[in-house]
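Below you'll find only one chain, the form predicted alone, shown as structure tokens.
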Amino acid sequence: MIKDIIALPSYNSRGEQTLKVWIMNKSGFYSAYAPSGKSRGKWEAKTLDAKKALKVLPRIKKRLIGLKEKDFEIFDDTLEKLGGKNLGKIGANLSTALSMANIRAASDNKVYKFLNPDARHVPFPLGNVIGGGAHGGFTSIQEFLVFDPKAKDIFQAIETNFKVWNDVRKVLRLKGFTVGRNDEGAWIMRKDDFKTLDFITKIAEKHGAKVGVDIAAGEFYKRGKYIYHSLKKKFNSGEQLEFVKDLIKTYKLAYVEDPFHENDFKSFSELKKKVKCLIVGDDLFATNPERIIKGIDKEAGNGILIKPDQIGLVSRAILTAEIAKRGGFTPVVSHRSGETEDAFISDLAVAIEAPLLKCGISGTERVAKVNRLIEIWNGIKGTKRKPQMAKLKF
């Protein structure tokens, strides 16, 4: 039974104020941090300024204290009722931290086992090597990503990402192309999108890694056009489709996220028909059950990003992932650009059997996620332990 709830302001990796909450039961205190995204789509649940969220907490506590923490869906239902439309009354940042902390209390910090007692697959990390767009950088494409689909275990998968990241650093410094790192610890390169893809592809191939991109197209979609400032190009919807299709084929991309704006189900569907690639919706679906149902009906891609704070409740994020899998979509659990050392999403990725965990590469707030994957890998014993990546074919 929940005996008390405490919350304090804290800070994320961008130096912005966020929240940390503690839930107390008879066994002790269990905590969680609220992450935050720089590029938040139209369909995401609403957040509150940390100070405002702290002011509404006393009213929330009255409804939560006394609930059984193991009934985490009832806990989340209560938060949803208190939050109102899009959780605007209490803030998705506060509700996410509360929801995560409650599951930790219910499971005594054995989150993935509590959510899925039969869990035996561990996702491989999807790492951001070079960045741009809203996260900081010179490219219009927001993230240039890598992962190792053929790694024999979690250690090799993590090591491959670090090797690519370190090789990129060495070459960029040698040639004077870099000016530092962005919000997610990715290198910033003084080259356009094409030259950046040429560069990262060569290094990734050297290490047996696959390349992916988060185009985050909604960030530069203005008045019916996709405006690539670094390339000095503007595309309408049809031209954007052909452009992305050519990128996938030219660079043998294995993962493409948000190639179109957040309402363009049709283009997602058309692209999926024309390429063999994981076409993932982030802003398109916003971890929302209603949005993914629509996406399945329209065959808008074949993958979905799962971010608990987009929907504001862990139980709803799990529901969205379950619906996605039943509809043939691959769930990919993801961090946010404004992160903390909280590694809850690593447990969540194992619990929902996601093949990939998008968690960055560099920075303690990113490394915490992959270190948690190692702990889980070692906690799953014997023949049950194997990479979830084996289910994906490239």
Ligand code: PGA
Second form
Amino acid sequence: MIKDIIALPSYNSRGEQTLKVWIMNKSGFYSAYAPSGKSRGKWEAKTLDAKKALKVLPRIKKRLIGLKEKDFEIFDDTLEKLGGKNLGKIGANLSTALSMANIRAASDNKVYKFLNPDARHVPFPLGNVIGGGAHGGFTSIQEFLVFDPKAKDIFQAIETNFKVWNDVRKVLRLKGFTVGRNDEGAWIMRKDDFKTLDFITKIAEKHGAKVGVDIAAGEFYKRGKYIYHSLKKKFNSGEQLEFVKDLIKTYKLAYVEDPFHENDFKSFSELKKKVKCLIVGDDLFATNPERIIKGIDKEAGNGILIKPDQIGLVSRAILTAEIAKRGGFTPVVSHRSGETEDAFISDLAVAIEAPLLKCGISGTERVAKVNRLIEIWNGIKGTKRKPQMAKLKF
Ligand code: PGA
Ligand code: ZN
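Take the protein just shown as the form predicted alone and give its structure as the form predicted in complex with the ligand.
Shown next: the complete complex, the earlier chain at its head.
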């Protein structure tokens, strides 16, 4: 039974104030941090300023104290009622942190086992090597990502990503192209989107890694056009479709996220018919069960990003992932650009059997997620089951 709940202001990797909450039961204290996005979608639940959210907790905690932490769905239902429309009254940042801390309390920190006792597949980490867009950089495309589909175990999967990231560092320094690193620890390179893709695909190939992109196209969609500053090009919807289709074919991309803005189900569906690639909706679905149902109906892609804070409750994020899987969509669990050492998403990815965990490569807040995957790998090894890398069906 929940005995007490407290919260304190904390800071994320971008230096923004966020919150950390603790839930107390008879065994001790269990904590969680709220992550924070920058390229936030319109359909995400509402967050509150951290200072305001901290003032909300004393008002609502008497409704949560006394609940059984193991009934995490009832806990989340209570938060949903208190939060009202889009969780606006309590803030999705506060509700996410509370929902995660409660599952930690329910499971005595063995989150993945509690959520899925049969779990034994560990996701491939998908990490951004070079970046742009809202996270900082010269390209309009927000993230140039890699993963190693041939990795036999979690160690190899992590190492490949680091090899690519370090090779990129080396070559950028040698050529004098280094500018810095962005919000997610990805390199910033003074080149346009095509040259960046030429560059990263060569290095990735050398290490047996596949390349993907998060275009985050909604961020540069203005008055009916996709505006690529460094390419000096403006595309309407039809041209954007052709452009993305060509990128997938030319660079043999395995993963494309948000190639269109967050209301364009139709273009997602047309692209999916034309290419063999994982086409993932992030801002399109916002981890929302109703939006993925619409996406399945319209065949708008074949993948969905799962970010618990987009919907503000872990149980709802799990529900969205389950609906997605039943509808033939691949769930990809994801970090946010503003992160902390909290690695809850690693447990969540294992529990829902997501084949990919988008968690960045460098920076302690990113490394925390892959280090947790190693702990989980080892935890599974300690049982009768053998850990395995997830099955990639695309
Ligand atoms: P965000 O970006 O966390 O800044 O929203 C991540 C993404 O777009 O996938
Ligand atoms: Zn995205």
